[in-house]
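Below sits a lone chain in C-alpha coordinates, taken as the form predicted alone.
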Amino acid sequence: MKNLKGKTAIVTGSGRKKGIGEAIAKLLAKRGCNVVISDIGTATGKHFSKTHIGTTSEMKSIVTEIKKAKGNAIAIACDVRKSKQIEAMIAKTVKKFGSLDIMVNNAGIGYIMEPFTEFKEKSWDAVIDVNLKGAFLCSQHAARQMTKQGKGGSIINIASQAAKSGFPFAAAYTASKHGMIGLTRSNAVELGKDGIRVNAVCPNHITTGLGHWQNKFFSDKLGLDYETYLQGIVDRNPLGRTGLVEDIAKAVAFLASDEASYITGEAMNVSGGEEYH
(Lines of atoms letter the chains of each structure in order from A and count residues from 1; the text may use other names and numbers.)
(Lines give C-alpha, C1' and ligand atoms only; values in the text may rest on other atoms or scores of the structure.)
Protein backbone atom coordinates (compact mmCIF):
# COMPACT_ATOMS: atom_id res chain seq x y z
CA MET A 1 0.00 0.00 0.00
CA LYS A 2 2.86 2.33 -0.82
CA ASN A 3 0.43 4.28 -3.00
CA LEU A 4 -0.60 6.25 0.09
CA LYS A 5 2.71 8.07 -0.02
CA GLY A 6 2.25 11.81 -0.40
CA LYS A 7 -1.51 11.75 0.14
CA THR A 8 -3.09 13.85 2.87
CA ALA A 9 -5.58 12.55 5.41
CA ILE A 10 -7.68 14.19 8.12
CA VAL A 11 -8.68 11.87 10.97
CA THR A 12 -11.33 13.36 13.25
CA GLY A 13 -11.53 12.20 16.85
CA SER A 14 -7.87 11.17 16.72
CA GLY A 15 -6.65 13.15 19.71
CA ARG A 16 -7.08 10.51 22.44
CA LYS A 17 -4.19 8.28 23.40
CA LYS A 18 -4.74 4.58 22.69
CA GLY A 19 -7.91 5.32 20.73
CA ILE A 20 -9.00 4.08 17.33
CA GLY A 21 -8.40 7.49 15.76
CA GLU A 22 -4.81 7.63 16.98
CA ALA A 23 -4.12 4.13 15.60
CA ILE A 24 -5.61 5.07 12.21
CA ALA A 25 -3.59 8.28 12.01
CA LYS A 26 -0.33 6.59 12.98
CA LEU A 27 -0.73 3.80 10.43
CA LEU A 28 -1.62 6.21 7.63
CA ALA A 29 1.44 8.28 8.55
CA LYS A 30 3.60 5.15 8.59
CA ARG A 31 2.39 4.33 5.08
CA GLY A 32 3.36 7.76 3.77
CA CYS A 33 0.36 10.03 4.37
CA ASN A 34 0.51 13.56 5.62
CA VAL A 35 -1.85 13.35 8.58
CA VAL A 36 -3.99 15.88 10.41
CA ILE A 37 -4.70 14.93 14.02
CA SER A 38 -8.02 16.51 14.93
CA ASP A 39 -10.21 16.55 18.02
CA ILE A 40 -12.37 19.04 19.87
CA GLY A 41 -9.37 20.01 22.02
CA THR A 42 -11.17 21.72 24.91
CA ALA A 43 -13.74 20.40 27.37
CA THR A 44 -17.17 22.03 26.93
CA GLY A 45 -19.95 21.01 29.30
CA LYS A 46 -20.83 17.66 30.84
CA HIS A 47 -21.13 15.78 27.56
CA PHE A 48 -17.64 16.81 26.45
CA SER A 49 -15.54 16.50 29.60
CA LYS A 50 -11.78 15.84 29.69
CA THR A 51 -12.56 12.20 30.45
CA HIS A 52 -13.94 11.62 26.97
CA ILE A 53 -12.37 14.13 24.57
CA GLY A 54 -8.98 14.49 22.95
CA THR A 55 -7.33 17.53 24.49
CA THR A 56 -5.03 19.93 22.67
CA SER A 57 -2.05 18.63 24.64
CA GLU A 58 -2.86 15.01 23.71
CA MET A 59 -3.17 15.99 20.07
CA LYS A 60 0.23 17.65 20.13
CA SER A 61 1.73 14.63 21.87
CA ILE A 62 0.46 12.32 19.12
CA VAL A 63 1.91 14.62 16.45
CA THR A 64 5.27 14.50 18.23
CA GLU A 65 5.19 10.70 18.28
CA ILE A 66 4.37 10.53 14.56
CA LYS A 67 7.24 12.89 13.75
CA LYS A 68 9.65 10.84 15.89
CA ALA A 69 8.66 7.84 13.77
CA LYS A 70 9.61 9.82 10.61
CA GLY A 71 5.99 10.63 9.75
CA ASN A 72 4.44 13.96 8.82
CA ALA A 73 1.59 15.36 10.93
CA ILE A 74 -0.01 18.49 12.33
CA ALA A 75 -2.74 19.03 14.93
CA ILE A 76 -5.88 21.09 14.30
CA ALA A 77 -8.60 21.44 16.93
CA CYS A 78 -12.08 21.19 15.43
CA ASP A 79 -15.62 20.73 16.70
CA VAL A 80 -17.26 18.54 14.05
CA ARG A 81 -20.66 20.02 14.92
CA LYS A 82 -19.51 23.39 13.56
CA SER A 83 -19.45 23.84 9.80
CA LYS A 84 -17.17 26.88 9.84
CA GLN A 85 -14.59 25.08 11.99
CA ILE A 86 -14.53 22.14 9.57
CA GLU A 87 -14.17 24.50 6.62
CA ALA A 88 -11.27 26.23 8.38
CA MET A 89 -9.60 22.90 9.21
CA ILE A 90 -9.71 21.80 5.59
CA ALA A 91 -8.39 25.16 4.42
CA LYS A 92 -5.44 24.89 6.85
CA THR A 93 -4.81 21.32 5.72
CA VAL A 94 -4.70 22.28 2.05
CA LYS A 95 -2.52 25.29 2.75
CA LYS A 96 -0.03 23.10 4.64
CA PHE A 97 -0.01 19.97 2.47
CA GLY A 98 -1.49 21.07 -0.87
CA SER A 99 -4.54 18.82 -0.99
CA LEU A 100 -7.05 16.68 0.91
CA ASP A 101 -7.23 13.10 -0.32
CA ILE A 102 -8.64 11.10 2.60
CA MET A 103 -11.25 12.07 5.18
CA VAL A 104 -11.74 9.67 8.09
CA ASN A 105 -14.85 10.47 10.12
CA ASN A 106 -13.94 8.88 13.43
CA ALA A 107 -15.18 11.49 15.94
CA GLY A 108 -18.03 10.08 17.97
CA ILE A 109 -19.82 9.79 21.29
CA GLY A 110 -20.18 6.28 22.65
CA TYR A 111 -20.36 7.13 26.33
CA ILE A 112 -23.92 8.40 26.72
CA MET A 113 -26.01 5.38 27.69
CA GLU A 114 -29.48 5.69 29.22
CA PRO A 115 -32.61 3.49 29.39
CA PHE A 116 -34.79 4.34 26.41
CA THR A 117 -37.82 5.47 28.47
CA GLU A 118 -35.53 7.82 30.41
CA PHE A 119 -33.33 8.96 27.52
CA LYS A 120 -32.92 12.72 27.75
CA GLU A 121 -33.48 14.89 24.70
CA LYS A 122 -30.19 16.71 25.31
CA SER A 123 -28.38 13.36 25.44
CA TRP A 124 -29.98 12.34 22.14
CA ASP A 125 -29.00 15.64 20.51
CA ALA A 126 -25.39 15.39 21.71
CA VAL A 127 -24.92 11.91 20.24
CA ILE A 128 -26.67 12.59 16.92
CA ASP A 129 -24.91 15.94 16.49
CA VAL A 130 -21.43 14.44 16.81
CA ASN A 131 -21.86 10.98 15.33
CA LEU A 132 -24.15 11.73 12.39
CA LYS A 133 -24.27 15.47 11.80
CA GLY A 134 -20.50 15.61 12.29
CA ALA A 135 -19.94 12.92 9.67
CA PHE A 136 -22.35 14.71 7.31
CA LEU A 137 -20.62 18.08 7.66
CA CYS A 138 -17.09 16.70 7.41
CA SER A 139 -18.03 14.59 4.37
CA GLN A 140 -19.71 17.54 2.69
CA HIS A 141 -16.75 19.89 3.10
CA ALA A 142 -14.27 17.15 2.17
CA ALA A 143 -16.26 16.29 -0.97
CA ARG A 144 -16.31 19.94 -2.02
CA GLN A 145 -12.52 20.13 -1.69
CA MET A 146 -11.92 16.80 -3.42
CA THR A 147 -14.24 17.77 -6.28
CA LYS A 148 -12.41 21.07 -6.68
CA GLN A 149 -9.07 19.23 -6.86
CA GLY A 150 -10.44 16.98 -9.60
CA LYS A 151 -8.54 13.81 -8.69
CA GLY A 152 -11.07 11.95 -6.56
CA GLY A 153 -10.56 10.89 -2.98
CA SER A 154 -11.66 8.57 -0.21
CA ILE A 155 -14.11 9.24 2.63
CA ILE A 156 -14.20 6.60 5.36
CA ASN A 157 -16.78 6.60 8.13
CA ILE A 158 -16.03 4.76 11.35
CA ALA A 159 -19.38 3.21 12.16
CA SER A 160 -19.86 0.29 14.56
CA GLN A 161 -21.35 -3.13 15.07
CA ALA A 162 -24.23 -0.96 16.32
CA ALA A 163 -24.71 0.11 12.70
CA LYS A 164 -25.93 -3.43 12.00
CA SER A 165 -27.45 -4.61 15.31
CA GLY A 166 -29.32 -3.06 18.23
CA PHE A 167 -27.98 -2.64 21.76
CA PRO A 168 -29.74 -1.73 25.01
CA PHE A 169 -29.27 1.72 26.56
CA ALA A 170 -27.85 2.94 23.25
CA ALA A 171 -30.84 4.22 21.27
CA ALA A 172 -29.07 7.37 20.09
CA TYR A 173 -25.76 5.66 19.41
CA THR A 174 -27.36 2.80 17.48
CA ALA A 175 -29.56 5.20 15.50
CA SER A 176 -26.61 7.43 14.67
CA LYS A 177 -24.48 4.54 13.43
CA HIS A 178 -27.31 3.06 11.36
CA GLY A 179 -27.72 6.55 9.91
CA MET A 180 -24.02 6.71 9.14
CA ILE A 181 -24.36 3.65 6.92
CA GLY A 182 -27.23 5.34 5.07
CA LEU A 183 -25.07 8.43 4.64
CA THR A 184 -22.21 6.28 3.36
CA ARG A 185 -24.35 4.56 0.74
CA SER A 186 -26.07 7.72 -0.46
CA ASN A 187 -22.80 9.62 -0.76
CA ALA A 188 -21.13 6.73 -2.57
CA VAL A 189 -23.84 6.78 -5.23
CA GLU A 190 -23.75 10.55 -5.64
CA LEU A 191 -20.01 11.19 -5.45
CA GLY A 192 -18.81 8.29 -7.56
CA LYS A 193 -18.94 10.38 -10.73
CA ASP A 194 -16.24 12.60 -9.18
CA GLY A 195 -14.00 9.65 -8.34
CA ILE A 196 -14.74 9.97 -4.63
CA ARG A 197 -15.18 6.63 -2.90
CA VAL A 198 -17.20 6.49 0.33
CA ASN A 199 -17.06 3.48 2.67
CA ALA A 200 -17.62 2.62 6.31
CA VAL A 201 -15.81 0.39 8.77
CA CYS A 202 -17.87 -1.36 11.44
CA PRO A 203 -15.82 -2.49 14.46
CA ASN A 204 -17.23 -4.64 17.22
CA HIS A 205 -16.12 -4.05 20.82
CA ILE A 206 -12.59 -2.76 21.30
CA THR A 207 -11.27 -2.01 24.79
CA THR A 208 -9.94 1.50 24.31
CA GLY A 209 -10.46 4.07 27.06
CA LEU A 210 -14.05 4.36 25.82
CA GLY A 211 -14.30 0.58 25.56
CA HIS A 212 -13.25 0.23 29.19
CA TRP A 213 -16.02 2.64 30.20
CA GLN A 214 -18.52 0.62 28.17
CA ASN A 215 -17.33 -2.65 29.72
CA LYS A 216 -17.87 -1.26 33.19
CA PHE A 217 -21.27 0.20 32.30
CA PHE A 218 -22.66 -3.01 30.80
CA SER A 219 -21.13 -5.36 33.38
CA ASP A 220 -22.78 -3.27 36.11
CA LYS A 221 -26.12 -3.33 34.29
CA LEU A 222 -25.94 -7.11 33.84
CA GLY A 223 -24.78 -7.77 37.40
CA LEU A 224 -21.49 -9.31 36.28
CA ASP A 225 -17.97 -8.62 37.42
CA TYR A 226 -15.78 -6.88 34.86
CA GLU A 227 -13.64 -9.88 33.91
CA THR A 228 -16.64 -12.20 33.51
CA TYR A 229 -18.31 -9.70 31.19
CA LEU A 230 -15.13 -9.29 29.13
CA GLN A 231 -14.69 -13.07 28.88
CA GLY A 232 -18.22 -13.31 27.52
CA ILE A 233 -17.24 -10.99 24.67
CA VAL A 234 -14.29 -13.24 23.85
CA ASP A 235 -16.30 -16.47 24.11
CA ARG A 236 -18.92 -15.42 21.55
CA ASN A 237 -16.34 -14.28 18.99
CA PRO A 238 -15.43 -16.86 16.30
CA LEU A 239 -11.78 -15.75 16.40
CA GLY A 240 -11.72 -15.90 20.18
CA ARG A 241 -10.48 -12.43 21.00
CA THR A 242 -11.57 -8.84 21.29
CA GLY A 243 -10.67 -6.39 18.55
CA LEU A 244 -7.58 -4.21 18.54
CA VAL A 245 -7.29 -0.63 17.38
CA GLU A 246 -4.75 -1.85 14.84
CA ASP A 247 -7.40 -4.09 13.24
CA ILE A 248 -9.49 -1.04 12.43
CA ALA A 249 -6.50 1.01 11.29
CA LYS A 250 -5.52 -1.68 8.77
CA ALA A 251 -9.03 -1.75 7.31
CA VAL A 252 -9.01 2.03 6.93
CA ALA A 253 -5.57 2.03 5.30
CA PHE A 254 -6.80 -0.55 2.78
CA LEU A 255 -9.97 1.38 1.93
CA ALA A 256 -7.95 4.60 1.58
CA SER A 257 -5.51 2.99 -0.84
CA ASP A 258 -5.69 2.37 -4.58
CA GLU A 259 -5.94 -1.34 -3.74
CA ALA A 260 -9.60 -0.55 -2.97
CA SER A 261 -10.16 1.54 -6.09
CA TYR A 262 -13.28 -0.46 -7.07
CA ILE A 263 -14.83 -0.48 -3.60
CA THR A 264 -17.41 2.10 -2.61
CA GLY A 265 -20.66 2.15 -0.65
CA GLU A 266 -19.53 -0.71 1.58
CA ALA A 267 -20.00 -1.12 5.34
CA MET A 268 -17.10 -3.43 6.17
CA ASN A 269 -17.40 -5.52 9.33
CA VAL A 270 -14.15 -5.80 11.28
CA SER A 271 -15.43 -7.94 14.10
CA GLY A 272 -13.68 -11.30 14.12
CA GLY A 273 -16.81 -12.82 12.61
CA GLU A 274 -19.16 -11.68 15.37
CA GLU A 275 -21.08 -9.47 12.95
CA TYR A 276 -21.56 -10.87 9.46
CA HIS A 277 -24.35 -8.95 7.76
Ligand SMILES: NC(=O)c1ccc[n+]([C@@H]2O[C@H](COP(=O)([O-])OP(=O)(O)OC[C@H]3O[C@@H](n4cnc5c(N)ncnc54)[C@H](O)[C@@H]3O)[C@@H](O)[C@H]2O)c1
Second form
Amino acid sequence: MKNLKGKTAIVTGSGRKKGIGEAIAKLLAKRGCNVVISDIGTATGKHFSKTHIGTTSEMKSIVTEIKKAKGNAIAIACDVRKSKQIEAMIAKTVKKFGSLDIMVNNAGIGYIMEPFTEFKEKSWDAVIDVNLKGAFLCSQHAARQMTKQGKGGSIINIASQAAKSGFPFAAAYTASKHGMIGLTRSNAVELGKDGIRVNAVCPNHITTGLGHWQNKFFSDKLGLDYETYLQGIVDRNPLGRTGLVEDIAKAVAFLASDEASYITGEAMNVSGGEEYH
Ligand SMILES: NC(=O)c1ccc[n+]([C@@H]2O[C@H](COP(=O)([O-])OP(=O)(O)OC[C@H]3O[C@@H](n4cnc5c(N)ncnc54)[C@H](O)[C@@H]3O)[C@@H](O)[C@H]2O)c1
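Since the structure above is the form predicted alone, I would like to see how the form predicted together with the named molecule looks, so please show that one next.
Zooming out: every chain and molecule, the one shown earlier first.
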Protein backbone atom coordinates (compact mmCIF):
# COMPACT_ATOMS: atom_id res chain seq x y z
CA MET A 1 0.00 0.00 0.00
CA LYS A 2 2.74 2.38 -1.06
CA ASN A 3 0.10 4.88 -2.17
CA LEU A 4 -0.49 5.85 1.46
CA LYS A 5 2.96 7.42 1.55
CA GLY A 6 2.83 11.16 2.11
CA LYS A 7 -0.92 11.21 2.77
CA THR A 8 -2.19 12.90 5.92
CA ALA A 9 -4.63 11.25 8.30
CA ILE A 10 -6.50 12.39 11.38
CA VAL A 11 -7.59 9.60 13.72
CA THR A 12 -10.04 10.78 16.38
CA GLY A 13 -10.00 9.02 19.74
CA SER A 14 -6.48 7.74 19.05
CA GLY A 15 -4.92 8.94 22.29
CA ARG A 16 -5.88 6.06 24.54
CA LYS A 17 -3.29 3.33 25.05
CA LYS A 18 -4.27 -0.13 23.74
CA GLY A 19 -7.20 1.43 21.87
CA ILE A 20 -8.30 0.81 18.29
CA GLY A 21 -7.41 4.41 17.37
CA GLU A 22 -3.82 4.04 18.56
CA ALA A 23 -3.40 0.91 16.40
CA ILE A 24 -4.92 2.61 13.35
CA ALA A 25 -2.67 5.66 13.75
CA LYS A 26 0.44 3.53 14.21
CA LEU A 27 -0.26 1.38 11.15
CA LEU A 28 -1.04 4.40 8.96
CA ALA A 29 2.22 6.01 10.13
CA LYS A 30 4.11 2.78 9.37
CA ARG A 31 2.65 2.81 5.85
CA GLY A 32 3.97 6.35 5.35
CA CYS A 33 1.12 8.64 6.37
CA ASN A 34 1.53 11.78 8.44
CA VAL A 35 -0.81 11.15 11.34
CA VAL A 36 -2.62 13.34 13.82
CA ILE A 37 -3.22 11.73 17.20
CA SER A 38 -6.47 13.40 18.14
CA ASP A 39 -8.30 12.89 21.41
CA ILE A 40 -10.18 14.79 24.07
CA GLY A 41 -7.12 14.90 26.37
CA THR A 42 -8.94 15.76 29.57
CA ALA A 43 -12.32 14.76 30.92
CA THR A 44 -14.89 17.48 30.32
CA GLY A 45 -18.63 17.21 30.80
CA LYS A 46 -20.63 14.99 33.10
CA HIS A 47 -20.28 11.77 31.18
CA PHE A 48 -16.54 11.69 30.97
CA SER A 49 -15.19 9.12 33.31
CA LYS A 50 -11.55 9.94 34.08
CA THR A 51 -10.58 6.37 33.20
CA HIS A 52 -12.23 6.23 29.78
CA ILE A 53 -10.34 8.92 27.94
CA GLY A 54 -7.15 9.35 26.00
CA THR A 55 -5.18 11.77 28.17
CA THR A 56 -2.83 14.48 26.96
CA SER A 57 0.17 12.55 28.27
CA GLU A 58 -0.95 9.33 26.53
CA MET A 59 -1.37 11.28 23.30
CA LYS A 60 2.17 12.65 23.61
CA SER A 61 3.58 9.24 24.39
CA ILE A 62 1.92 7.71 21.27
CA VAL A 63 3.44 10.50 19.15
CA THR A 64 6.87 9.76 20.67
CA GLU A 65 6.51 6.05 19.88
CA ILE A 66 5.54 6.78 16.26
CA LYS A 67 8.47 9.14 15.86
CA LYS A 68 10.84 6.55 17.37
CA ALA A 69 9.65 4.15 14.68
CA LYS A 70 10.58 6.85 12.10
CA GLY A 71 6.98 7.91 11.50
CA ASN A 72 5.48 11.38 11.29
CA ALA A 73 2.95 12.38 13.93
CA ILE A 74 1.61 15.26 15.96
CA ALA A 75 -0.96 15.37 18.75
CA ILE A 76 -3.93 17.72 18.73
CA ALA A 77 -6.48 17.76 21.52
CA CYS A 78 -10.00 17.99 20.12
CA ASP A 79 -13.46 17.28 21.46
CA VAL A 80 -15.40 15.81 18.54
CA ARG A 81 -18.61 17.38 19.87
CA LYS A 82 -17.23 20.87 19.19
CA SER A 83 -17.38 22.16 15.66
CA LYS A 84 -14.90 25.00 16.24
CA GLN A 85 -12.30 22.67 17.75
CA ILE A 86 -12.58 20.33 14.74
CA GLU A 87 -12.20 23.23 12.33
CA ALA A 88 -9.11 24.40 14.21
CA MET A 89 -7.65 20.90 14.26
CA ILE A 90 -8.05 20.53 10.49
CA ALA A 91 -6.53 23.98 9.90
CA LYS A 92 -3.54 23.07 12.09
CA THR A 93 -3.14 19.72 10.33
CA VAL A 94 -3.16 21.33 6.89
CA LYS A 95 -0.71 24.01 8.02
CA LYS A 96 1.68 21.36 9.33
CA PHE A 97 1.36 18.65 6.64
CA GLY A 98 -0.14 20.46 3.63
CA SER A 99 -3.40 18.51 3.26
CA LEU A 100 -5.99 16.25 4.85
CA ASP A 101 -6.53 13.04 2.91
CA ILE A 102 -7.89 10.52 5.42
CA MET A 103 -10.33 11.15 8.26
CA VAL A 104 -10.93 8.26 10.66
CA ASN A 105 -13.90 8.81 12.98
CA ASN A 106 -12.97 6.46 15.81
CA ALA A 107 -13.81 8.50 18.95
CA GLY A 108 -16.62 6.88 20.84
CA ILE A 109 -18.10 6.16 24.22
CA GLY A 110 -19.55 2.76 25.02
CA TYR A 111 -19.58 2.82 28.79
CA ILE A 112 -23.04 4.26 29.33
CA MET A 113 -25.35 1.24 29.54
CA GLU A 114 -28.74 1.36 31.23
CA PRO A 115 -31.91 -0.76 31.12
CA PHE A 116 -34.10 0.70 28.38
CA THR A 117 -37.08 1.57 30.58
CA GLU A 118 -34.72 3.54 32.85
CA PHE A 119 -32.49 4.97 30.12
CA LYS A 120 -31.92 8.61 31.01
CA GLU A 121 -32.36 11.32 28.41
CA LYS A 122 -29.01 12.87 29.34
CA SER A 123 -27.32 9.46 28.88
CA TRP A 124 -28.89 9.15 25.45
CA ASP A 125 -27.68 12.64 24.50
CA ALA A 126 -24.18 11.97 25.80
CA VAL A 127 -23.70 8.85 23.67
CA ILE A 128 -25.32 10.25 20.52
CA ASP A 129 -23.32 13.48 20.88
CA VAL A 130 -19.95 11.76 20.79
CA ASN A 131 -20.60 8.73 18.59
CA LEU A 132 -22.93 10.14 15.96
CA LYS A 133 -22.83 13.93 16.10
CA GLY A 134 -19.04 13.74 16.50
CA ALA A 135 -18.74 11.64 13.34
CA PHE A 136 -21.12 14.00 11.52
CA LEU A 137 -19.15 17.13 12.47
CA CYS A 138 -15.74 15.60 11.74
CA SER A 139 -16.96 14.22 8.39
CA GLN A 140 -18.44 17.58 7.44
CA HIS A 141 -15.28 19.56 8.19
CA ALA A 142 -13.07 16.90 6.57
CA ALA A 143 -15.26 16.82 3.43
CA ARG A 144 -15.11 20.63 3.15
CA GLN A 145 -11.30 20.50 3.29
CA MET A 146 -11.03 17.55 0.88
CA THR A 147 -13.39 19.20 -1.60
CA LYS A 148 -11.32 22.39 -1.42
CA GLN A 149 -8.14 20.41 -2.12
CA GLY A 150 -9.82 18.84 -5.16
CA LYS A 151 -8.06 15.47 -5.06
CA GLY A 152 -10.58 13.34 -3.23
CA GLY A 153 -10.06 11.59 0.06
CA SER A 154 -11.21 8.82 2.34
CA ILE A 155 -13.48 9.04 5.36
CA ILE A 156 -13.72 5.95 7.55
CA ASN A 157 -16.22 5.58 10.36
CA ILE A 158 -15.46 3.08 13.11
CA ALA A 159 -18.92 1.69 13.78
CA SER A 160 -19.45 -1.66 15.53
CA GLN A 161 -21.19 -5.01 15.45
CA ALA A 162 -23.78 -2.90 17.29
CA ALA A 163 -24.28 -1.11 13.95
CA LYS A 164 -25.77 -4.31 12.54
CA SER A 165 -27.26 -6.16 15.55
CA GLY A 166 -29.00 -5.17 18.77
CA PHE A 167 -27.43 -5.31 22.23
CA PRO A 168 -29.28 -5.07 25.56
CA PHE A 169 -28.76 -2.03 27.82
CA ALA A 170 -27.19 -0.29 24.85
CA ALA A 171 -30.08 1.54 23.15
CA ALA A 172 -28.08 4.73 22.63
CA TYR A 173 -24.84 2.99 21.65
CA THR A 174 -26.62 0.65 19.22
CA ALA A 175 -28.68 3.49 17.72
CA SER A 176 -25.58 5.68 17.37
CA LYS A 177 -23.64 2.94 15.59
CA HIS A 178 -26.56 2.07 13.27
CA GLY A 179 -26.74 5.82 12.61
CA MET A 180 -23.08 5.87 11.63
CA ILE A 181 -23.85 3.45 8.82
CA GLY A 182 -26.64 5.73 7.60
CA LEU A 183 -24.21 8.64 7.69
CA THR A 184 -21.64 6.55 5.80
CA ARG A 185 -24.09 5.63 3.03
CA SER A 186 -25.56 9.10 2.63
CA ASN A 187 -22.13 10.73 2.50
CA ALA A 188 -20.77 8.10 0.11
CA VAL A 189 -23.58 8.82 -2.35
CA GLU A 190 -23.23 12.60 -2.03
CA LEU A 191 -19.45 12.95 -1.95
CA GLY A 192 -18.55 10.39 -4.62
CA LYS A 193 -18.56 13.07 -7.32
CA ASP A 194 -15.71 14.78 -5.44
CA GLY A 195 -13.68 11.57 -5.28
CA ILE A 196 -14.29 11.26 -1.56
CA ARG A 197 -14.93 7.66 -0.52
CA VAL A 198 -16.82 7.03 2.71
CA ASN A 199 -16.81 3.64 4.41
CA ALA A 200 -17.40 2.12 7.83
CA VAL A 201 -15.63 -0.66 9.68
CA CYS A 202 -17.60 -2.78 12.15
CA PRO A 203 -15.50 -4.47 14.83
CA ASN A 204 -16.87 -6.90 17.41
CA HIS A 205 -15.15 -7.86 20.67
CA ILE A 206 -11.73 -6.36 21.23
CA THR A 207 -10.34 -6.13 24.71
CA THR A 208 -9.32 -2.48 24.68
CA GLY A 209 -9.91 -0.32 27.75
CA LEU A 210 -13.52 0.06 26.60
CA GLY A 211 -13.77 -3.60 25.57
CA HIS A 212 -12.60 -4.70 29.02
CA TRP A 213 -15.27 -2.51 30.66
CA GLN A 214 -17.96 -3.99 28.38
CA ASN A 215 -16.81 -7.58 29.05
CA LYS A 216 -17.03 -6.90 32.78
CA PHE A 217 -20.47 -5.25 32.44
CA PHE A 218 -22.00 -8.10 30.42
CA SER A 219 -20.35 -10.92 32.41
CA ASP A 220 -21.76 -9.38 35.62
CA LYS A 221 -25.21 -9.04 34.04
CA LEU A 222 -25.13 -12.69 32.96
CA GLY A 223 -23.77 -13.84 36.32
CA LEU A 224 -20.69 -15.35 34.67
CA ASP A 225 -17.10 -14.90 35.69
CA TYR A 226 -15.08 -12.78 33.28
CA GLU A 227 -13.07 -15.67 31.79
CA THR A 228 -16.14 -17.86 31.20
CA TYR A 229 -17.88 -14.94 29.48
CA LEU A 230 -14.87 -14.36 27.20
CA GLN A 231 -14.58 -18.07 26.42
CA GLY A 232 -18.25 -18.00 25.33
CA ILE A 233 -17.42 -15.26 22.84
CA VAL A 234 -14.48 -17.27 21.50
CA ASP A 235 -16.58 -20.47 21.24
CA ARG A 236 -19.28 -18.86 19.10
CA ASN A 237 -16.83 -17.08 16.80
CA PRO A 238 -16.24 -18.95 13.51
CA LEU A 239 -12.54 -18.05 13.61
CA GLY A 240 -12.29 -19.01 17.28
CA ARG A 241 -10.91 -15.83 18.79
CA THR A 242 -11.74 -12.29 19.79
CA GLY A 243 -10.61 -9.37 17.65
CA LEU A 244 -7.30 -7.54 17.85
CA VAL A 245 -6.82 -3.81 17.42
CA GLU A 246 -4.49 -4.65 14.52
CA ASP A 247 -7.35 -6.42 12.68
CA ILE A 248 -9.21 -3.12 12.55
CA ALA A 249 -6.11 -1.11 11.68
CA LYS A 250 -5.41 -3.34 8.65
CA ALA A 251 -8.99 -2.94 7.38
CA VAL A 252 -8.74 0.84 7.77
CA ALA A 253 -5.36 1.00 5.99
CA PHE A 254 -6.86 -0.99 3.10
CA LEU A 255 -9.98 1.19 2.85
CA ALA A 256 -7.86 4.36 3.04
CA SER A 257 -5.59 3.21 0.23
CA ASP A 258 -6.04 3.25 -3.55
CA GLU A 259 -6.39 -0.55 -3.36
CA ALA A 260 -9.96 0.29 -2.31
CA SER A 261 -10.49 2.97 -4.98
CA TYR A 262 -13.81 1.42 -6.15
CA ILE A 263 -15.16 0.85 -2.64
CA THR A 264 -17.48 3.37 -1.06
CA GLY A 265 -20.64 3.23 1.06
CA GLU A 266 -19.55 -0.09 2.57
CA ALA A 267 -19.88 -1.15 6.20
CA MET A 268 -17.22 -3.84 6.48
CA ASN A 269 -17.52 -6.41 9.26
CA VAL A 270 -14.21 -7.30 10.88
CA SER A 271 -15.59 -9.86 13.28
CA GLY A 272 -14.13 -13.28 12.55
CA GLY A 273 -17.38 -14.19 10.79
CA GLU A 274 -19.60 -13.53 13.81
CA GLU A 275 -21.45 -10.77 11.97
CA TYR A 276 -22.08 -11.18 8.26
CA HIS A 277 -24.88 -8.97 7.08
N1 LIG B 1 -13.40 -2.42 21.71
C2 LIG B 1 -14.38 -2.98 21.06
O3 LIG B 1 -14.69 -4.18 21.27
C4 LIG B 1 -15.17 -2.21 20.04
C5 LIG B 1 -16.09 -2.91 19.26
C6 LIG B 1 -16.83 -2.23 18.32
C7 LIG B 1 -16.63 -0.88 18.11
N8 LIG B 1 -15.73 -0.22 18.89
C9 LIG B 1 -15.58 1.23 18.62
O10 LIG B 1 -14.24 1.52 18.34
C11 LIG B 1 -13.92 2.85 18.74
C12 LIG B 1 -12.70 2.84 19.65
O13 LIG B 1 -13.00 2.07 20.78
P14 LIG B 1 -11.91 1.46 21.77
O15 LIG B 1 -12.38 0.12 22.16
O16 LIG B 1 -10.55 1.63 21.23
O17 LIG B 1 -12.17 2.37 23.05
P18 LIG B 1 -11.29 3.49 23.79
O19 LIG B 1 -12.07 3.91 24.97
O20 LIG B 1 -9.91 2.96 23.97
O21 LIG B 1 -11.24 4.66 22.71
C22 LIG B 1 -12.24 5.61 22.56
C23 LIG B 1 -11.56 6.94 22.49
O24 LIG B 1 -12.52 7.95 22.17
C25 LIG B 1 -12.15 9.11 22.87
N26 LIG B 1 -13.27 10.04 23.02
C27 LIG B 1 -14.41 9.87 23.73
N28 LIG B 1 -15.13 10.98 23.68
C29 LIG B 1 -14.47 11.88 22.91
C30 LIG B 1 -14.73 13.21 22.49
N31 LIG B 1 -15.84 13.87 22.86
N32 LIG B 1 -13.81 13.81 21.70
C33 LIG B 1 -12.68 13.17 21.33
N34 LIG B 1 -12.37 11.92 21.71
C35 LIG B 1 -13.27 11.27 22.49
C36 LIG B 1 -11.68 8.60 24.23
O37 LIG B 1 -10.92 9.58 24.90
C38 LIG B 1 -10.90 7.36 23.81
O39 LIG B 1 -9.54 7.64 23.60
C40 LIG B 1 -15.17 3.39 19.45
O41 LIG B 1 -15.91 4.18 18.55
C42 LIG B 1 -15.95 2.12 19.80
O43 LIG B 1 -17.32 2.34 19.89
C44 LIG B 1 -14.99 -0.85 19.83
